[in-house]
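Here we start with a single chain on its own, the form predicted on its own, put down as C-alpha cells.
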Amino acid sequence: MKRKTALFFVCLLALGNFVLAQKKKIGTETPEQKKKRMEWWTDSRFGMFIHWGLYAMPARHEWVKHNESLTDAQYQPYFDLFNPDNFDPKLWAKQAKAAGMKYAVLTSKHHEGFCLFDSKYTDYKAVNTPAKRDLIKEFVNAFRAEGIRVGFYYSLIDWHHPQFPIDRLHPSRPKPESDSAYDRMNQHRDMAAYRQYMRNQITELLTNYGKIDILWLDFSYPGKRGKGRDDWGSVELLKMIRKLQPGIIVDNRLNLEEYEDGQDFETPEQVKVEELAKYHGKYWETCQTFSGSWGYHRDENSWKSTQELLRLLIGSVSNGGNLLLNVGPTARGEFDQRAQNALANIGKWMHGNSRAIYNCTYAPAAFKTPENTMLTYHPASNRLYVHLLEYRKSLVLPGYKGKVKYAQFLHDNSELRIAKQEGEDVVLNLPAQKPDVEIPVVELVLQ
C-alpha cells in the first residue's frame, strides 16, 4: 500500500512538473503555421538595422540624453536644425541590397522620443523640422523597391512625453535617487495615457505603409523603477499587431517570456559568436554594429574589420540564426564612408559566396568542425560549406570518408581535388596562394 501511495505522489508531482512546463499562449497559431510565416526571415539571414535620429547631430551616441542627462530644453536645438539634406532612401537600399541585405528594419522612433514618421499624435516628428518630410514613407518605398523587406523598430520607451513616467533610464532620474524623489516628479504624469499614446502610434505604422514585415520593439526592463509587460499592456498590444499585420514577426522585447507565442524570435544582442551555439533549434536574430554605437558616432573609432564581419555572418548561419548589422546614418542622411566601405567588402563577400548564406543553417551533428573553419548547410540541397577562417595548403576533413561526392571553392566553382584519405579523414589539397577571398569557402557536394 505504501508503495502505491508513493508511486501515486510521484505520478502526481510528474503531472504538476508538466503542467507548469506548459506556458500559456496569447494565439491560437500552430508550430507549423508558425514556421511557415518564419519562412522568409530564416532563408534571408542577413538584415540592416538602422540607428537614425536627432542624436546623429550631436554625433556622440544614440543616448547621448540619457549619458548627458540633457533637458528637453538642451535637446531642442537638434529639432529646430535637423535637415537631412542628403538623404536619398533609394541610394540606402540599393547599398543594402549590394551587401546582400534582404531585410531592413529602421528606427521609426528611438528612445529620445523622436518620430521619424508623420505621427498624428505629437508635433517630435520630422515633417516639423528643416526636414518637412515623412521619412518612414520614404524608407518604405525604397527599399521594396529592391525587393528588400522592411521592418520598423518602434522604441516603447519615451524620454520625450510628458505623460511617460520618469523611471531609473530617464535623463531626469532625480539625483540622488529615492522614491519620494520620484513620486514627485511623476505625480502628474499618467502611464495609462501614455500606453495609448504608444498604442496610437504603432496602429499608424501599422495601417498606414502597407504590409509589414518584422516590428522590433525596444525594450523592457521590469523592476524596481523600470518599466515592465504590466506597464505597456504586452499582451493586448500583441493582439493588437497581429490582427493589423497577421502575417507580421515580433521581437521578444515585451516581456511576455511566460507565453509559448509571446514572441517570435530572440535577440542576443552585440555578443560574441561563441555565445550563439546555445540557440539552436530556436528563432534568433543577432543585432550588431559596425563599431560600438547604433547611432551615428563620430569619433567612435573601435570599427570592425571586414573579416570580423564576415566572421559575425557566417557564425549566426552556422548556428541556425540571423545576422542584423546596424548603420547609424549622418545627420545630412548619409552612410558613414567608414560604412560604406565596409558593406561594399561584405557586398563583394557576397557575390561569391551567398549560397553558404541563404537557406542555410548548422550543419548535422554527423560533421565535425574542421581546425580554424566554420561551418553551413543548405539542407534542400545537401550541401555542406566548410569556411576557412585560416588559409592552408590542405584542409582535413575529419571523420568524413564515404561522406563527400565532389569538393570546389564556392567563389568559383574551381575543383578541389581529393588527396588522400587518412583513416576516416578526408583531405583536400588546397592551392598554394589563397584565393583573393576574404574568408574562402569550400562547397561539399555530399553523398
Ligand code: GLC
The other form holds:
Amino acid sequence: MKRKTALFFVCLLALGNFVLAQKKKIGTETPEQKKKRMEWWTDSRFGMFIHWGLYAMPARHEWVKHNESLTDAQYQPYFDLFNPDNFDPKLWAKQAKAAGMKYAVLTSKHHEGFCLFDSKYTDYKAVNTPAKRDLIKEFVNAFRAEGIRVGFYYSLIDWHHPQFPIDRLHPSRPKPESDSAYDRMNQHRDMAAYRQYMRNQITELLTNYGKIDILWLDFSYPGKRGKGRDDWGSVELLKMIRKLQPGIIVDNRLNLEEYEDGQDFETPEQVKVEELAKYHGKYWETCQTFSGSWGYHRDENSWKSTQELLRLLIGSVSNGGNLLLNVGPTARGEFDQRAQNALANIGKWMHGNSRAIYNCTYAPAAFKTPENTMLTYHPASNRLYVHLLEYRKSLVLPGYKGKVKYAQFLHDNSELRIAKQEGEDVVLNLPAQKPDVEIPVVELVLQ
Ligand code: GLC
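Given the form predicted on its own above, produce the structure of the same protein in the form predicted together with ligand GLC.
Up next: the whole complex, starting with the chain shown before.
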C-alpha cells in the first residue's frame, strides 16, 4: 500500500513536470514540418536587410524622430521632398546577388510610420510623395527576377498614426513623464483602432504582392508605458499571417515567447560572433549593420572592414545560423559607395568560397577548432572548412589523425599536402605566399 502511494506520487510529479515543460502552442505544425518549411532559409545562410524610408533624408539614424523629439510638422519636409530619382531596384538586386545573398528583407514601414507600399488605409505613403509610386512592388519584382527570395519588415511601432498611444519610445512622450501627462495625451488615442490598422496593412502586404517568404515584425517592449502581445493582438495576428501565407517565416518580436510556435527564428541584433555559440541547434539569424545605424547615416565613420564583415558571415554559419546584413540606401535611392564596395568585396570572397557557407553549419563535436580559425561543415558532402583568420605557413589540425582524406584550398581546388602527423595531430603545409583571398579557406575531404 505504502509503495503504491509512493509510486502514485512519483507519477504525479513526472506528469506535473511534463506539463510544465510543454510550452503552449498556437498551431499544429510538427518539428519535422517546421524543418521542411525552414529548409530554404537554413540553407541560404546569407540575406540582405534594407532599411529605407523618409529617415534617409535627415541621414542621421532611422530613429531621428525619437532621438530629436521631432514633431510631425518638423518631420513633414522629408515627406514633401522625398524624391529617390535614382531608385533602381534591379541594380539593388544585382548587387545583392553578386554578394551571394539569397534573400532580402525590406522595410515596408519603419517606426516613423511612412509606407513604401500603396496602402488603402493611409495617405502617409510613397505614392503621395514626389516618388509617386509603390516602391515595394518594384522591389518585389526586381528581386524575384534575380531569383532572390523576398521578405517584408513591418514596424509594429508607429510614430505617425494618430491612434497609436504615446508610450516611452514615442517622439512626443511627455517631459517630464507622469501618468497624468500620458493620460492627457492619450485621451483620444485608441489602441484597438491602431491594431485594426496593422491587421489591414499586413493583410495588404500578404495579399497584393504574391508569395512572401519572410515577415519581419519589429518590435515589442512590454511593461510600463511599453507595448507587447496584448497590445498588438499577437496571437490572432500570427494566425492571420499563417492563414494568408502558409509557408511564410516569421521572426520572434511579437512577444510570444511563451508559445512554442510563436516565432520561427531568433534575431540576435548586432551581437559579437562570440555570443552566437549559445544558439546552436536553434533557428536564428543575426542582423548586423555596416556602420551602426540601419537607415542611411551620412556622417557615421565606424564602417566595418571586409575582414570584419566576413568574420560575421563565417562566424554565423560556424554557429549554425544566418546573417542578415543591412544596407541603408540613400534618399536618392542608391546604395552609397561605401556599401557598394563592401558588397563587392564580400562577393569577391563568396565567388571562391560560398561552398563553405551555403548548406553549412557548425562542425561535428569530434573536430576541434585549430588556432586562429573558424570551422564550418557541409553535412551532405561530409566536408569540413577551415577559415584561416590569420595566415601562416603551416596549419596544425588538432586531433585530426585518421580523419582527413584530402586537403585543398577552396578558392582554386589546389592541393595542400599533409606535411606530417604529430601524435594525434595532422600538419598541413601552406604556400609561403598568402593567396589573394581575404580569408583563405582550407577544404578537408573527410574519411
Ligand atoms: C531595432 C531598431 C530598428 C531596426 C531593428 C533591426 O529594433 O528599432 O531601428 O530596424 O532593430 O533589427
